[in-house]
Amino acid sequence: MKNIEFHRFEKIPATIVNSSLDGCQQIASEICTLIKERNLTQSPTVLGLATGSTPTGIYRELIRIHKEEGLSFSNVITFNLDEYYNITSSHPESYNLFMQEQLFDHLDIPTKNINIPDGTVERTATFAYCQDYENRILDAGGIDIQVLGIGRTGHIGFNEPGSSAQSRTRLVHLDSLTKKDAARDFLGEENVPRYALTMGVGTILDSERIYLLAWGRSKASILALAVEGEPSEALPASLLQSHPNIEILADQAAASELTRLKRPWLVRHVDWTSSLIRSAVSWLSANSAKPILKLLDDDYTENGLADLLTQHGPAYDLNIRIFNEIQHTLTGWPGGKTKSSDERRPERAEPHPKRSLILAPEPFDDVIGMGGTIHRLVDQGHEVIVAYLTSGNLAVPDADASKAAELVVDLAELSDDCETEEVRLAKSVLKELGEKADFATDSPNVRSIKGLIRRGEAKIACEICGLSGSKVRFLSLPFYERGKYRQFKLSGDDTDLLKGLFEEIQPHQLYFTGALSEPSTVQANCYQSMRRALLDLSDSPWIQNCYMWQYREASQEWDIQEIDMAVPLSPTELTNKIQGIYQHQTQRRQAPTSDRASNDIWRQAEECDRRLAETYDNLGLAEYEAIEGFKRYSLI
């Protein structure tokens, strides 16, 4: 039984697992029992399903339970969640084509007994198939188990923020961040449909048992808000508070902003970590909107915080000693200060010049996330090393490679010599694009110019970050090539490239993200190929002596307590750090224009950096105008 004090301030059970495949296969095994349970009476198992990356873990668990354990499947019957409105079935990103890819194909479940909205339906037909959709579903006996995802706006299915406990299947119009969130698989925004059907909030209230899954950093806001915030509308999630037998499962980056993992003194007795007292006193001067060095013993006792007083008080002691640990975190030298005392520097001084290795799951990530970072350590004499881990491809729309293979055939008509490997290989690459139809999966060629046009983005990135073309690698991971956005593999062919990477280079420093990414992100995907090629060469001398640092993702900050170095940014920095950003042209996703200044991706890393200094101004410390941050990484 669960503790009650320690979730007391979850109005929706949440369950957090170690890791996304743990809670897939944990629901897996509660989906199969039933089935076995219902097989024995021969009657059928209603299922209520997902898509997405998130539940694929699931499926994946399903088809291996039926091929390697004998489960019929023949008695089950499905409803998906939704369908974009006006694709057809066949288009590669319908959500039809989705479960018999990652599903359906591999079962033995008879093709009448699958659900899933139709998005050719005419419109004037729309409220009478919904109708019929709910209908189904009620001849069924209705759904025993509904597996859900959560949006960033926090919808369920495609119940949009607006959407009542009370609605059933129907046509919605999307929100334009689920747009947005949709845009690289569709390749813009502006391909993503308007619309879509879905099963209304009502519908999946109606299911016998619900469970909401919620992988990556991404989810952790918007989760703790369905959680634990008051249910409303304008949260479709929360409403979800309402039935009587849901669980949340989330990994720990999930889960990170619920309280009893952001803030646990406030539910129950803790043990004191360093780690713990700087969040506590962190939140407690936000929360007083007092800086660390103002704060009382009365903010303390009042806030819920007597225990640390009574162990690490009085006030003025505490409040010296976590202002001088996190003023040790900033630093002018990233790379470690020579000749200078280590004692209070998150980077030691020796070697000097250190090897630093950057990696970037895909272009652009690195200038994100520590833009003005890299041109610190290249301004103070470090080897800095950039690698990209996959080429970027699948990002590029096809209107910019058109545009670079008619620039190509365009020069080679200029020079008269248009009978060149290049030449014909643009040729080839127009004619493919001519006839290729809406959405279809790229030609090798194809791929080959877009991952071109990327190299040469990031390759004027890193120069306006004081990098020269020599010091940037570019991987190609072939789980990347080989695949897809939400339905990558993983290869040891992918883990050995890796490692022939740290080998030769032996880094002193090593830089990355993706650790705490939805599982199915390429972010994700590079970090796990990376975390196995240094577990694998763990015995390395060179990575006893290797400090390895996490960067922030382009959708992620950091917490207070979670910085472990902290490389503050002059105006003409962060002006930089824009500019390298900017020469990412085919990553460009405005929005309208009256929202564009907060959409633009630099604009957002601009806002990211800023607000992180804010931060550590009103924590009492220095003014700045822009702080990366970076977390320290261990292997064990």
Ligand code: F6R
Given for the second form:
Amino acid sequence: MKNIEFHRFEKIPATIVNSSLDGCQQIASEICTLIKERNLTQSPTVLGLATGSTPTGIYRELIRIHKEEGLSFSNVITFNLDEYYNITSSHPESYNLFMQEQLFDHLDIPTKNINIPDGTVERTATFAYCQDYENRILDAGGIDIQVLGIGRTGHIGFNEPGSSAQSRTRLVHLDSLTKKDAARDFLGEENVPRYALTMGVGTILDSERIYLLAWGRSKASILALAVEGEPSEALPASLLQSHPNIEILADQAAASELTRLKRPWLVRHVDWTSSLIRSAVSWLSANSAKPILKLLDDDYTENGLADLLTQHGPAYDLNIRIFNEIQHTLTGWPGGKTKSSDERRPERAEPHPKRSLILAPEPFDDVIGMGGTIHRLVDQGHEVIVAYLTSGNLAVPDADASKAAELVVDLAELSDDCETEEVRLAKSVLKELGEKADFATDSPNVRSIKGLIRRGEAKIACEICGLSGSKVRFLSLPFYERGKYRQFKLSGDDTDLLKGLFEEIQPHQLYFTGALSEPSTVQANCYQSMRRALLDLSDSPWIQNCYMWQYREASQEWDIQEIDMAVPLSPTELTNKIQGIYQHQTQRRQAPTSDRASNDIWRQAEECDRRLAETYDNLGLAEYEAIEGFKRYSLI
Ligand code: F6R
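Starting from the form predicted on its own, produce the coordinates for the form predicted together with the named molecule.
Following is the full complex, with the preceding chain placed first.
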């Protein structure tokens, strides 16, 4: 039986799954059970499908079941939620093409049973077209199972904030955050279509059964609002609260902002672990706008923490204990302070100097997450090696590659040496880019010049962080070179390259990121291959002596109870870090727009580090300019 208290704040049933893979397999199995049942009577199964990263695991599993277990999809009828407006079905980023490649090409589903909005309908005909789409759903008998993802605006389908619960299939304008999220796929925000055709919220609510899936930390806050907040048009996913037959499946990272995970003491009896106590006390301090040391017994009891007080109080003792604990996360010595007691420090004093290996999934993850700490480690005499796991070449605009190729050709002309291999390569790159159709895939030559540009940027950024070129490695993991955004597949080669690196360096400290990322991202794939490599090597003696530290991802912030090591930055160190990030010029998208945040990755990093310092300050600890936070990681 469901513990009702436990779900007290939740207005949509939500299940937390072990991994996105488990969640996708579960949904695929529900879908297949229904198809099997309907196939017995030759009646159709009507599926409502989504695109994007979230459901791809379901599609892989459906294909597997079709191929390995022989399940026929010939009676299945599908309706996709949406399509960008004004792009053809052969456009590489069209949802039509996505669905063909990810699912339909691999099943025995008849083409006539597949319905995806057509992004090329004449503007004046869209109203009639959308009505017809609705009619087709009705004619098919309505949607049996609707699969949904959730956007960071809280959109479902492309129903952006402001969509009503009654809305039907229509042409909509995309929110600027949605366009920002799609910018990578479209090689720049300016290329993202402004409009889309989407089923309405009302259309979705008419489905018999709905599954909304959410993976990764970036979905956590919007998911919690949709599940626990008041239903509102300002957050379309919250309108699903009225559906009688809906379930949310979320992984731990996406569910992390739900009250039952974030503040479990409000919904059930808890065992007060030290991390939970830290979390409760820091929450209480923020909630009552008082520094920790000023919290009173009454503050605890009036805010649902009487039990904590009974077990670990009085407030005076608790306050001091947690204040000290948080205080001890702060250190200016991320590599440990040699010849000092390390009893209360996050890192061991010895060995000194340490070999610190920093893994950056894409060039610049390192400097965004821990540019200040890299500088500290170098300054304090540690041997710091930064390994860039992927080349990052997919994120380089063509214009930058052309500029670089032109420079090679111009230089050769200056020196009258125009027949070299490099010049031939540069010329072929210029020719290819000159003739390149919109969104065409780059040849290996173009990708390699783009990768070299990012190498150059990364090396300068590292120098600014105090690291010389000889300490910088570029692994170019094959999964990235073979793949494209949202469609990466890891292989044994990726793990082998990482194993080689680990065995060669045998670090005392390993810094990495990506554990909380949405599973299709470069960061999540890098984390997975790192984890596989470490597990394969788990018997190696060096691993037993290696402290592993997670640094934050570009778009992520730590909660105070997650932080095991907090490295403060002075104003000068922060400026230096921002300079480092600034060197990644190809990642500064376009000229400034009115939406400042869209192109200011360095400013976002700065604000994030400042916010963490502010959090420490508000808790009553020292007031620093900025702080980089780290979470200790254990392989098991
Ligand atoms: C896609 C769709 C969107 C996505 C949402 C999440 O057809 O309708 O609502 O589900 O934007 O996208 P991902 O899964 O890429 O995070």
